[in-house]
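Take a look at this one chain, the form predicted on its own, written out in structure tokens.
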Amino acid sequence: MDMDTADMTDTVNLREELEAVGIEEILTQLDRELIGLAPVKTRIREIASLLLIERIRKRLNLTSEVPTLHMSFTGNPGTGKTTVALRIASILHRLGFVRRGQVVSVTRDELVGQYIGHTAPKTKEVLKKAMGGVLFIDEAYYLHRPDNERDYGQEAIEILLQVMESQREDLVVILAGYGDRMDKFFASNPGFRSRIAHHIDFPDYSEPELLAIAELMLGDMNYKFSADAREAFIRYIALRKTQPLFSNARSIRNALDRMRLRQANRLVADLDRVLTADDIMSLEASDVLASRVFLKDRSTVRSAEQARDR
């Protein structure tokens, strides 16, 4: 575009930009939120970043072209996915980007059909309810599906791969799965790759960011772990992360959960105590150690002696 169609005279104070579309709020809560996720938290600053000055840009008759949004979003369960989505569904929208901050969350099930002429309406309807806002593509590997010739994934990656293409303007797609599944599936369907704009990998929690996530957890329930609790727990996540099926945060919550009824079940058998509020914050370390993981660990553990002592 020719420098002369803006007016260079024109000023933006960018302070007063961002408090305007309040997406430095987002970003705050977005840092409250997840724990750790530096590399993912640095990202989407950036993004947010450049779609201010791409909406500034626009105001100013520099640019003309809508950038492209759709987004992959790759790591393992329970690493903040679905809540980044959430929050950057919230950065478009105040931005002007999309009309609506939704995010409609799918998988496989909601978009393909299980006979001929059931895909389509079944893809169709799927977007018709995202258009305007962020379509959340949870697994989206298993959209594709060679080794089943009678398998109908092709045709919603079809008619996905056109909608974002020809409604770009009104709708962002993010896709999401494991990482190197992720590498398989667009390396099979390269249109998918070519309309991403942003890749993001959500690494894997350390042991002390699970421990500092399992503590706000409990903060927002009011629940607390009494100091031998804490310990215990920090045992767990280590013996945890070990085991099959982990899943970062989400296993850290199921695990909260599980113990809260323990706590429940332990304060209910004594109806003769006098409870305190402390009392049923409180987690002991008991309500820990009754887990099936430090079962599992002790089991080891007497086999190992054992074969020394053989």
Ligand SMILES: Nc1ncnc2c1ncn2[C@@H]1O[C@H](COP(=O)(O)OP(=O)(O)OP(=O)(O)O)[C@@H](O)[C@H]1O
Contents of the next structure:
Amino acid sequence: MDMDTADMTDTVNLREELEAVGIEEILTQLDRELIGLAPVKTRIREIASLLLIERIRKRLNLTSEVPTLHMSFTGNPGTGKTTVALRIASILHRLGFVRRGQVVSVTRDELVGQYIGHTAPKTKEVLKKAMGGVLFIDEAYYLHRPDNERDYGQEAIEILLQVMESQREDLVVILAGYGDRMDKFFASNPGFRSRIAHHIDFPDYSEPELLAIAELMLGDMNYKFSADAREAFIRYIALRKTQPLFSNARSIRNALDRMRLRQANRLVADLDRVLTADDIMSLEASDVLASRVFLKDRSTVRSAEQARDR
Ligand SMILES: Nc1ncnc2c1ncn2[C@@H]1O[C@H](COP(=O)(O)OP(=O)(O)OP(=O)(O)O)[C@@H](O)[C@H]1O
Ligand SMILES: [Mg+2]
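What's the form predicted together with the ligand like, now that we've got the form predicted on its own?
Every chain and every other molecule in the complex is listed next, the one we just looked at coming first.
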């Protein structure tokens, strides 16, 4: 078939198109494997739809400009930014938007050199690796140091801005970081703001979401909470959230690692015991309650008891 524009009688079966690229599979997997994040998931669906239509338009010779897909992800640590970037990369790849679909994750140190003349080659090397996929720049605002006039970060920024414009059919840049700092960064770097099509905000997880994330992670590792351990972990989450350096799902993963350690220790302490698979899979309340997170809580209980005893 040889034609410049689409024949108006051409028909398109969207369902078949969707199935052909297997995108629905990735999207339902995303729904299943990531707890919460409803606005993020909606946004990804929208982007996937746009790309699907774009793909069909291309086939029908309905040419248009390549859509800009550079994004910014704002949110606190452990809210799923890196995880979502990986999923988006595979969607972009399936839809043929990028050739390879890899994610190259960097921070300032990998882009900016210490000495004059070192920055451009460093940035270009990273861009070469990322081409055909996603370049994920974590804590992007560190690229810009307003207090230092001769900061090499500016050189990296200029190269990035240029490539984001000229190579946008084969490279998607995602800038990530805390919301307030990203806002400031965009305010002083309008070039970035105007090149970014999608600003996606990652909210902190609620306590029930954190529990669901824990149970999902445990299931993946063939572990589970006993009923008591689950109750204890609900208390753990409530306490941990109020303590310093809490980082959402990442803190949950770390907590589970330590609980597995305590469980193993507990099991090994009694070598005469005959264990079932269930014993080996189960985290018990004691594995949870031994956490330092309860220390303060315990001391309050203790002083309350002491007060009562007195
Ligand atoms: N919604 C979720 N459902 C299930 N697991 C999640 C969810 N969000 C994050 N995780 C898990 O939590 C961990 C941390 O997530 P991730 O690294 O994506 O966060 P991040 O926002 O990139 O954090 P940081 O800012 O610290 O880099 C990962 O192991 C990830 O699999
Ligand atoms: Mg991350």
